[in-house]
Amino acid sequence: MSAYAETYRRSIADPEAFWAEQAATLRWSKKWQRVLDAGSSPSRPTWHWFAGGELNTCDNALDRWIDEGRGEQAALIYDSPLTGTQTTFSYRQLRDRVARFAGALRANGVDTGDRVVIYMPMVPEAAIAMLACARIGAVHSVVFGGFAAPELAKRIDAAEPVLIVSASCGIEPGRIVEYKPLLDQAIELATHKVRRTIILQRPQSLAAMTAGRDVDWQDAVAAAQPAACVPVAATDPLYVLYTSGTTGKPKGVVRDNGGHAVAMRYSMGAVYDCGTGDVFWAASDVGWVVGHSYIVYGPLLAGCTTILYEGKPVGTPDAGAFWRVISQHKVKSFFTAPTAFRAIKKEDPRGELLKQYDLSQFRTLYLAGERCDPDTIDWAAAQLQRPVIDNWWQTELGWPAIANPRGIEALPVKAGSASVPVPGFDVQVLDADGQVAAKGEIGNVAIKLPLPPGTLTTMWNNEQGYIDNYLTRYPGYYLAGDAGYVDDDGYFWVMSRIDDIINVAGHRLSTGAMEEVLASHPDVAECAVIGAADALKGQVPIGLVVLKTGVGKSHEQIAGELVARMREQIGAVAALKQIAVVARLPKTRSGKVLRATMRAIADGKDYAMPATIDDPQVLVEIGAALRTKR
């Protein structure tokens, strides 16, 4: 049996022994009584990992490495092409900053178990604030910096924080985003009234302070005494991270301390092939789950050097920005969203900028956030001459559930597949009746309960919502909300959200498969396919494509070529006859394409402006393009 197969078998057959082994790599102040405390209740199955155990996440991320002689190793590198700033913090320096800010939180009324909302740009202080909360056992809830005031107010009301940590501004290419007025407005809108904020004044724009409520970051730190780590129960919450709910009410994913720390450390080695001393970079934002798991907690819990990057894949200054960071900081493993590589491919399709940099220390590229089309994977692999690894997971899961486990065994790459279930995740594809679907048959991705450590334990103040959203459809399983299939080799192909499986004249078709066809065209940089309502066929697909820079063909010629490709590769049943060439696709700030919103526009339905949208103007442009196709 291969190394992966044996490891996976053990994780499913004897999860308590398996996870006890992984937990032993952490520093516990009190050992657990039960590795898995599983029970049942009339409403739902329950399970808790490492019940009875106590530890501190910040202690395991920082202090333990200093005690083990790694205090002078680089812990965090801040690289900001937007401000021209680079700063490196050793483990000792970062621990001291975190301890002092934890003392500032204490001095301003934050106690163990209290919530703290963090509304910050990509600066070191964002990570420091997160770790400081963990240090004293407070529960942080990070909200993406620059979020609109009404959406921030919803999260304030949901989390009920005793304090908010923010900054005067964020910085985007060519503009300053004033955070403080947005925060002031959100506090005014919120029903829950916050009496204290700590504000980081950035030199690019100083904010007006509200007397009696706002405290300057530097003043708070100067007046504080360093705080020691507070042991908390493994089952106590570490953070609440809100995702956009379908009802408009944000869903607060709850992550515990013990299971999360165990899963983060394990995944850094098993999935991302990184350990103590390695340089790991996740190009994301602390407002998203990737930022929590793989900018802050995962790398530090594994003793790596992590990079916090304030910039873009293109435009800061060009499409070689990622290569510069990887070369300069000797990155071993790099993780970003597929949309970032599509942007690079669009601007530099022949990889000319890549040739300027020495990537000799670089080993593997990891992509996740939305499905990565095979063409983008093949392009990246050809340019980098390195393995390009897709991996599938969600905010709710917290770490990869399907991936190529490079740290256990490097499996063959199949472009378009996220590969195989990660140890601990019993992933299945189920049909409408809850039976395991046949090989090659599209069904609903589900994970057999109990979920492994590091996954959500519930939704904050919304237990019923957790049950209804995830546990009701298939009793005994977690419903992921994605559709896909398993091939004959046991590889999983997660094709789209369940809502993106469209029904064309009785045929269930994956928009992800159609997008693969469009993306394979040599002139297409990125694309999306949506299903629009049709009186005759139920639904018909509409393709939206963004072209690479420098394409000379007419839009009509390219559309004709794409329709022909679709007929050749999927067949006439796809019925894709409408192609719109657009300048850009509407996306969230984490890079996900807003397909559901485009569907609503195509069907002439009312829609709410998504809170996470990167640029609302794009929807105006898309609306105009879709109207010409209906």
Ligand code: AMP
Contents of the next structure:
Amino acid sequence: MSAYAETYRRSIADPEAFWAEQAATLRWSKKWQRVLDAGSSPSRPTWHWFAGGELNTCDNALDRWIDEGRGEQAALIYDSPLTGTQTTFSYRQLRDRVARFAGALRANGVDTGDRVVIYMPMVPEAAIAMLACARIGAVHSVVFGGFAAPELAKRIDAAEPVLIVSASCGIEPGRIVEYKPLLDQAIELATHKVRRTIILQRPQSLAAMTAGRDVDWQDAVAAAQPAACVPVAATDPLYVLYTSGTTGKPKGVVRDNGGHAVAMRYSMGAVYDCGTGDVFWAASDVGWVVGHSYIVYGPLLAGCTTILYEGKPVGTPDAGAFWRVISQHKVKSFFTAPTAFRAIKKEDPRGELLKQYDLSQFRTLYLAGERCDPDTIDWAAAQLQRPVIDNWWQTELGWPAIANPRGIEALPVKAGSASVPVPGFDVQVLDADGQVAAKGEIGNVAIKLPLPPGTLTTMWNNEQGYIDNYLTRYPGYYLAGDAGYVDDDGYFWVMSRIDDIINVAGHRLSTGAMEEVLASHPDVAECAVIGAADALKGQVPIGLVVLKTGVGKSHEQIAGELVARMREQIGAVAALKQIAVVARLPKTRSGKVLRATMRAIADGKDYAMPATIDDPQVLVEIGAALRTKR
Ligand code: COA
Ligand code: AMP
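Mind sharing the form predicted together with this ligand? What's above is the form predicted alone.
Time for the whole complex; same chain goes first.
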């Protein structure tokens, strides 16, 4: 039996023994009583890993490495072409900064179990704030900086933080994003009242401070005593991360301390083939799960050097930026979204810039976050002459569930397939009746319960939502929300979502949330948002709107207002640039909008006329309107 097959078999046959072995690589202040505490009630089919155990995630990410002689090793390299800055923090320096900021959180009223919202650009202080929360057992909830004030307000109301950590500004190519006015507006909009913020003033733009509420980061730190690590229960929450659902209400994914630390450490070796002393880089953002798992926690829990990159794949300054970072910092494993590679390929199709850099330390490229088209994989592999590894997972799962586990065994790569289930994940493709689908047959991706450590433990303040959304469709399974199939070799091909979530440049967005924004415009009677295929971003949203009768404005003016409204309500990241004003939307006779059919029309695909369509002529009109947008 191959190394992968044997490891996988053990993980499924005896998960308790398998995960106890992995957990032993961490530093516990109290050993667990039970590795797996499985829920017994059918109405609450949930489970806990390492019940009775106590540890501190920050202790395992920082202090333990100093105690083990790695204090002077680089822990985090901040590389910011957008500001022309590079700073390296050793494990000792990072621990000292984190301890001091943890003391500042304490002095400003944050206690163990309290929530702290972090709304930050890609600066080291974002990671410091996260680790400082972990150090004192506070629960962080990071909100991506590209979200606008109303989205931030929603997350403040959901997480009910005692304090918010933010910065004066973020920097996007060619413009400064003023965070502080967005934060002020969000605090104003939120029902939950926040009485304290800590603001990092960046030299690119200083923010106006509200006396009595806002504290300057530097002042807070100068006044603080370093805080020690607080042991917490393995089952206590480490963070809540909100992700898009099918409605405008984001889902608060809860991650625990114990299972998460075990899974992070395990995945760094098994999937990303990195261990102590290796340099690992995930070019993502701390506001997404990739940033949580593989910019901050994973690499540090594995004793690696991590890179926090404030820049883009192209334009900062050119399409060679990634090669420069990989070469300069001697990156061994690199992780990004396929979109980034499509952007590089567009600007430098023959890889001329790549030839300028010495990539001799570089081993493997990992791509995830969206379906990766085989063309991009083949192009990247040909340019880099390195394996390109697709891996499938989601915010909810926290780490790869389907991958080519290079740290265990390098399996053959099939471009377009994320490969095989990772040890711990019993992934299946189920048909509509809940039976395992035949090989090659498309069905719903589902994972047999219990999920392994590191996956979501519940939804914040919404246990029932967790059960209804994920555990009810197929009793005994977690429903991923993706469709795919398994081939004859047991490789998984995950093709698309089964719901109204779209993936724009690796960013997960809800068309339902976007429809709520369009519908709130006073001139809009009805609307639909669909995700249409895009050569660069994978998908882009297109809004279709029906106006109320008697609206005298031009279609251009309406479209401009709707695009601006989307930026103000959800944020620039929604990337809605195309609006088609139409006379009617295609519907079934019972009034359901035919989004999938419109998507097929937008993508120029063949589609079957839905048997229940109310008026087929509407599809002709929609086709004509969409053609002007494509
Ligand atoms: N703060 C504020 N605004 C942000 C932001 C942030 N953190 N991140 C993105 N935005 C803005 C962008 O400036 C852009 O604004 P614009 O409409 O005024 O130009 C908008 O949101 C859309 O951003 P994006 O979808 O990222 O497109 P882009 O055209 O700026 O860049 C790529 C295209 C491919 C270079 C870029 O999407 C990229 O680097 N993708 C990598 C994907 C990735 O890291 N995904 C994370 C999951 S692994
Ligand atoms: P997120 O929660 O933002 O990580 O988005 C998760 C979703 O992105 C998944 O449910 C998939 O729809 C999609 N996705 C992520 N990685 C892949 C991949 N490797 N292949 C196909 N789809 C992916």
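Numbering follows the first chain given and starts at 1. Here the structure is a predicted model, which means the values were calculated and not measured. The term rigid core refers to the maximal set of C-alpha atoms that superpose within 1.5 Å between the two forms.
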Open item on the list: Is residue 560 displaced by at least 2 Å at its C-alpha between the two forms when the rigid core is overlaid?
Closed with: yes
Open item on the list: Once the core is superposed between the two forms, does residue 114 show a C-alpha displacement of at least 2 Å?
Closed with: no
Open item on the list: Given a core-based superposition, decide whether the C-alpha of residue 591 shifts by 2 Å or more between the two forms.
Closed with: yes
TODO: Mind pulling the C-alpha shift for residue 602 between the two forms, with the rigid core superposed, in Å?
DONE: 5.9
